[in-house]
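Taking the form predicted on its own, here's one chain by itself in structure tokens.
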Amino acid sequence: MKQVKALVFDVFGTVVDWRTGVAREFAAFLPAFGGTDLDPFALADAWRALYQPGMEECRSGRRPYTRLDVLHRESLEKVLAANNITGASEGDLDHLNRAWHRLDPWPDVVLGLTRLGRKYFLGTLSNGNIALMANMAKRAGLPWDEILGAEPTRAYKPQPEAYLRTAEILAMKPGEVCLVAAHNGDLRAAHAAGLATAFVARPTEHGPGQKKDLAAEGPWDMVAESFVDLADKLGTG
């Protein structure tokens, strides 16, 4: 890690607890539309399950790059239709779709990022679009130095371009940039592109029965239990 100048972070799951936040928004939305018998967490999981298929349409070239807010809205409409939830206005749907802008960070995140920022350039390497990431950061107090990811690189992870173009935008060599993520697949792609890698476990990202990404599964440069632990290990005070 001695050559690393910038830490870039996966956001959904690594920095913020998307499942709890999205379920909270569904719980507030459902009573007006006769959906009180539905499980908000199950709806959050169903919405998230359409995340990768939506991006794959862009990754494969079957569809031009389309920002995540648009893909999320299309997926949301599918989830609502599958559960016979009708009657929502455009305003209702727009507000619910922006649930992803209003997610809460894990408890260790703000302190950990603040400490890490004393030594490293901090930023996002997320599939989320810039407005989404900026709104989230402003609400949650996330001290990013920059917001990068799919929109400026025009590539969705795990495409190599998502990692390499991020380093290029930062005017750094790939090895001077470290991806911090809770997902081994993301880290594998970053490692293959030449980035340094750090794994931080989020064992309840998918709920109490989570079965994947419970531990590091590759030759990552750093493994930590939290962002605070990562700051300790990187000596950022």
The other form holds:
2 protein chains.
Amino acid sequence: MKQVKALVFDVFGTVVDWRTGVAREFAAFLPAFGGTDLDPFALADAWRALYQPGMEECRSGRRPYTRLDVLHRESLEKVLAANNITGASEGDLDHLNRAWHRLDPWPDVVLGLTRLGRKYFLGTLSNGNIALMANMAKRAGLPWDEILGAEPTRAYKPQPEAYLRTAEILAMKPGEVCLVAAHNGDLRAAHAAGLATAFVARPTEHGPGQKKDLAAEGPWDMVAESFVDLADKLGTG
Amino acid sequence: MKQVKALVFDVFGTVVDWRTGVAREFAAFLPAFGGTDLDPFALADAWRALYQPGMEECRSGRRPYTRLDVLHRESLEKVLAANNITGASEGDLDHLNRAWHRLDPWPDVVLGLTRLGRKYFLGTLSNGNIALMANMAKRAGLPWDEILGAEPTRAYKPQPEAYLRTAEILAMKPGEVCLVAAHNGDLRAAHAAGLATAFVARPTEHGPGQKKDLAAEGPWDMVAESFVDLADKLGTG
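Okay, that was the form predicted on its own. Show me the form predicted in complex with a further copy of the same chain next.
Below is the whole assembly, all chains and molecules, this chain first.
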């Protein structure tokens, strides 16, 4: 970690609790459309389940880079149709689609990032688009120095370009950049691209019965319990 | 201005005093290379004079988009050669080239942006690249919500794409975005692209004898004396 100058963060799951936040928004949305018998957490999981297939269309080259807000909107409409929710206006749908802009961070995040930012350049390396990430940061007070990731690099993780072009934009060598993530698969791809890696477990990202990503599963440079623990371990005061 | 949701800022000249900052760095650099008889302000002006020709190579299509740090480095080497400054190491040159990352804001900027950020999304719309803008912001405490401009849009102002793609990344209509700039030419191009416009004069950007951009020269939506005055006029508390 000694050569690391920038920490770049996975966001959905690592920084913010997307499942609780999206379920909260479904719970507010459903009653007006007769959906009070539906489980908002199940709908959040169903929406998220269409995340990787949507990006895969772009990764495979079958579709040009399309920002996540657009992919989210398409998958939201599928989830609503599958649950017979009809009659939502364009404004309703747009508001619900922006649930991802209004996610709350895990409790350790703002303090941890604030401390880490005293020593490191802090960026996002998310598959979220710039407006999504920037709106989220403004609402939640996330002190990013810069929003990077899919939209500036025009590549979706785990494509190597997503990691390598992020380092290039920062004018840093890959080894000067460390990915912080709660997902071993993301860290594996970053490691293969030459980035440093730090794992922070988020054992309730997928709810109380989560079975994966409960522990580090690779030769990651750092393993921490939280962003505050990461700041302690990196000596950022 | 009623429909405006985001303020995007020209940076060199409008936000930061590039001439004083670059001259200060030349003054520190020159003695080690026998350049004590040279005027650091003249060197700053000479370096800046190569700014538009460098970008014009990219705008014209003769050269692909090349980030400003690279163009700055090429023009710095020309300025030094023209003044018979030789013997600087790669480290010396890189450090001096990053003078643009270490520019100070005008005195009203941090307070004005902090107040404006309570009501508006704040972005950069500069020809500077992301790392340059982000390093500057971190050092100077500029509270941007997002760094936009030339590198994400792959276009140099005053190309229309620089303005239009910035609005597109923000997922806003051009008229929901207002360019704040000290340069009438920049505002003219933004206005032509459909953006709202705000002029803030910086009458000493080019030193005590400045002759251009002393006053608004177009139908700009707002004219303010400073960023604090702009915050007052926009009612941002």
